[in-house]
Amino acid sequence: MLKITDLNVAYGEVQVLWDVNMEIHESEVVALIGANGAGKSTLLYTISGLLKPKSGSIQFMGKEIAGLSADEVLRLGVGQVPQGRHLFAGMTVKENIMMGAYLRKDKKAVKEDFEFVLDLFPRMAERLNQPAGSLSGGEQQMCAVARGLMAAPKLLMVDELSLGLAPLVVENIYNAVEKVIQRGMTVLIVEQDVFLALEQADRAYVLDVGHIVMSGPADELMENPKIKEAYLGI
């Protein structure tokens, strides 16, 4: 589904990612973990199309999307659920779950979609017509993560799901991410919560300091004695 070859991304003069080659197959789900500064937000910022890449290839269903515009990615399906979850703070819950469906035409698909999504997040449905700004830290992420799914994407990219909140909360989004897999989505999960990721992956890839340094599958990462050391504390 996503083909990454040696692609290298810059900010002006300061590299930030150097020759990553990565592949997301469909119905998978793929954790992309690393130290904080790793560049893992550049990378998923790059294929969805908010920085152009300095040199390489992002093919996307067999289409060259590297240099493409957001909206332009967004409509081919790959959907983001942002780090800081940048929600509008003075629109309501409602507007802003919708705001995620902006390109769809299919009204009744959008309707079936946002059902789903408030069965996904029961909270949502008791705050439709607060403003997203008076949510909790919690509920914004959730608020967030429902944007992303209205988009109806065909590979969901989500960044920093845990960052900040309280377990029980980081609980409840991630029970609602893995319904969705088991829906079939493909799934990018980016996290500094080494563990939470790749109980939730089939594979991974370790990126540090711009570099992917390792791959394999979830399981075998999570017992590889690198990982414990640097990542799990063990």
Given for the second form:
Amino acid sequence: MLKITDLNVAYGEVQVLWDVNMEIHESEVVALIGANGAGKSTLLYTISGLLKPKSGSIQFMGKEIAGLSADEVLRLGVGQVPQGRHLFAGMTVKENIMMGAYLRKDKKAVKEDFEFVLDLFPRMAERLNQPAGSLSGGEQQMCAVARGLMAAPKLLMVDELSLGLAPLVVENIYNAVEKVIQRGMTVLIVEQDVFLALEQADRAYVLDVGHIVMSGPADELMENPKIKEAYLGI
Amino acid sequence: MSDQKKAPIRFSSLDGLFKGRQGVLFSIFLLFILFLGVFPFLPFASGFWLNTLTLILLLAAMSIGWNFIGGYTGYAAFGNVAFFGIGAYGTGLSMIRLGLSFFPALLIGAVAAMVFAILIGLPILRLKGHYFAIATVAIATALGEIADSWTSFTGGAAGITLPFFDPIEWSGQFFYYMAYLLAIGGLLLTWFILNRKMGYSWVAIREDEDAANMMGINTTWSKVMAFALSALMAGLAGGIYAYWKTFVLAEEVFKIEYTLQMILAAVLGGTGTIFGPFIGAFIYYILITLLVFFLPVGQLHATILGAIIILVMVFTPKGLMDFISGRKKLSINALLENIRTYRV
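With the form predicted on its own done, generate the form predicted together with its partner chain in the same format.
Up next: the whole complex, starting with the chain shown before.
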């Protein structure tokens, strides 16, 4: 579904990603793990069209998307929940969630999806008319996930959902992600919490200072002594 | 983030418009609009009053336009007078050089302002914050200089003289209604856009431009549209002003003060609200008039006005609409709360 070949990305002179190769198949859950500053978010931003690659190719469902603008990429079906939530603080929760469906014209399906995300996050249903800026951190993350889902993407990329949240809240949010996965959505999970990511994923890639240094089935990586030492601390 | 950090944006919807305090205010506002609509036929409508109200309505229209880019989209445009000037020159030159009558000339002036906004908007709307603000000031200033020195085309420092409105005894009423229709049209346009995706995209860009991009909003297109529509309002106002005064001079129609007035009216009334700029234009004129009346000595009124503006910016950065609409109760606490909330 998504095929990245020899991707190089740089901010001006500073190269952040080096010859990245990666593949995601339909209905697969892939984790992208790595330490702070490894280039995970840069890779997401490049896929979603917010950054332009220096060289290399990104193919989505057979179509080259490297260099397309963000709205064109989203139109093709690649959606994301950005790190740091990026909610529209002054808009209400309902407006935020509906902004996710900005490009969609199928009103009936949008309405169904809206009900689906409210089912997924009943807390959002209680707070529909509240400004998003007034929500707690966990609620904001739920709102961001709900907004991401409203785009009805074929591939959903979620970036650091667990950041700065209490374990119980994280569990709550990942339960919702699991329900989405069960519906057959293809998901790319980017996480610093390696254990959490590997638990959800079928396969995983490990990114280290801009290079993919390891990849494979998630359960194998979980047992890998190097991973255990470097990321899991056991 | 603390509770209630920002008040929710009210997207206009017609339900509830006539209910509660909001409804009372809206009804008063509608009555006021109606009153303005019949004003020229009232016995006390002297030339002085028509003149003053025409000025206020033109300011209101430009402020409504500025609100598109400055209030809703959140880009600090400090050069909207450029569009006023282009509208004035476009209309004036079309009338005297092409011999067109007023309305087609006005259309040319307004379209010229819009086209110019699109052309400069494409590059400068990529700038953010101060950089954008400075670019807009620079462009407005440069245009003024060009109009002033390009004597063969614009008449230079001698200006251009337009024909009088005919029949001249209806001139006051005619320009009053032009300004009135423009301001009301601006209000309707704001309301119309806010109920469409375009309006949501503007607010989304103001709140978080990166996120707006991720939602699939073509942010460049949205911003350029906001800029072009604000140019349309200012351009039309400029054209009407030119024919009204029957004279166009660069240093008059490219005055940077006009930009400041548009912004002040919007800020006083409330940026990012439908009625804020309209009401703000009246508040601004009343303030100015009172100050000049009570403080006829020298430039003291300008100083006091400056002080009032600073107080408004510090204590009610969202404009007086917050208190008028009852969204917040006017109290010392609310004012102090505002300082805490909006300090940088």
